[in-house]
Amino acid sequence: MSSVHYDVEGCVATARIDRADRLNALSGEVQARLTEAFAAADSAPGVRALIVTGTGRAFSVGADIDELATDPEGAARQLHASLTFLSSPERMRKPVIAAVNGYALGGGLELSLACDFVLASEKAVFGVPEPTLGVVPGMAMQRLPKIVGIMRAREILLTARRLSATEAHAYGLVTRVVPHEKLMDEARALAQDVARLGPHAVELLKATINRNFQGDDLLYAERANAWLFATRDAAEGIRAFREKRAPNFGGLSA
């Protein structure tokens, strides 16, 4: 069974992550299949917008912890691939709508940040749990200050608390909150609104809006996070998560 289902109905494509048993964690295989879906939608002449959503209780809870490399060199390779993947909706020519059906944590939240619209079910929950593991959300720590402002970004990043859909909307993380059972209908209606516009105008508008996201900020995040994976705290945080216990951070780098 595929971990990502891609289909096209009229001028709207949909990519649905289907790893409900792992809360749609972004394994390497999921990232590869979503990358294929992004490329397919962007290159299809008849597709005007792409909807990304999840199956079950989650949009995505981010990285698959079981696949994380803990050595600095391996972590650096993974981080480069992950950040390239997470930011790919920003580089697409066509608009991408995140239909957030449940938990959007870590890389799941970051994937939604890269989309042009975020429609959230009233059951959606947003957050960045990485600091509880002794690491950082590489893309979110760069994007959040630009999207929600410095003060709110500090609150989200430095407390790692989870936000309800309503709070996320108030903070500017979400375009709008909709009833859970109407999420996909609302996403398709929004996609149709976009599809009625001139496609070249939409492409230029998206490129202009996203031009401030194309600098070296993600390269910095990649290198900084790779360093963190060499610390004792990161090793302890990941080990504690796997052992389902509270971490014992010592603040030691080696």
The other form holds:
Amino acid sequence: MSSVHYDVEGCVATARIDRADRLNALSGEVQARLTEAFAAADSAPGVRALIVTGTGRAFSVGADIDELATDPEGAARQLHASLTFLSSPERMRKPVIAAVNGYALGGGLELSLACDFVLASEKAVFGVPEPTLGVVPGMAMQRLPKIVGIMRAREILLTARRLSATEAHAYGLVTRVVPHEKLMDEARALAQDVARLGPHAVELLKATINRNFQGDDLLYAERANAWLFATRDAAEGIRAFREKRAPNFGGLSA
Ligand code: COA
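Please give the corresponding structure for the form predicted in complex with coenzyme A (COA), as opposed to the form predicted on its own shown earlier.
Below: every chain and molecule of the assembly, starting with the one above.
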């Protein structure tokens, strides 16, 4: 069974991550299937918008911790692949709506940041837990200051606190909060609103807005993050998560 279900209804495509037992963690497999779904939606002549959502109690909890590489070269390769993947909705021609049905943590939050709209169920929870593992959220650390402002970005990044849907909306991470059971209907209605506009105009507007996010910021994030994965702190943070206990970080040495 595929980890991502893709279907098209009228002019709206939907990609639903279906890995509920792992809270839709973005394994290599999930990333590959979502990449195929993004390409299919972008190239299908009749499709005008794509909705991305998750099965169960998570949109996605980000990178699959069981697959994390912990050597600098392996981590660099993995970070390059995952940052390219996470930012790919920004490079699509057609608008993408994140329908956030539950946890959007780490890469899950970052994937939503790359979408054009973020509709959040009132059950959605946003946050970047990476520092609790001793690493950093490469895309969020670059993009959050631009999206929510520096003071709010500091709070989100430097405390790794989880935000409710309402808080995430107040912070500017979310387009709109909707009742949980209406999430997909609202997402489809939003897709229909966009589909009524001129597709070339929408494409140009999207590309123009996303010019703010071009450049080498993700390359910096990739390089800066890779060495962290090879530190003792990261090894301890990842081990502690697997063993379901608090990490015992070593601290900075002179
Ligand atoms: N990668 C791989 N597996 C993950 C995962 C991830 N990012 N997040 C959760 N899981 C797994 C858990 O290990 C658990 O597996 P198990 O049933 O075999 O023990 C299962 O998904 C359910 O998660 P669990 O932690 O038991 O659920 P919870 O309701 O107690 O907590 C979260 C939910 C989201 C708060 C918690 O799972 C969490 O903090 N996840 C890590 C998120 C993260 O750090 N993401 C960034 C990765 S770089």
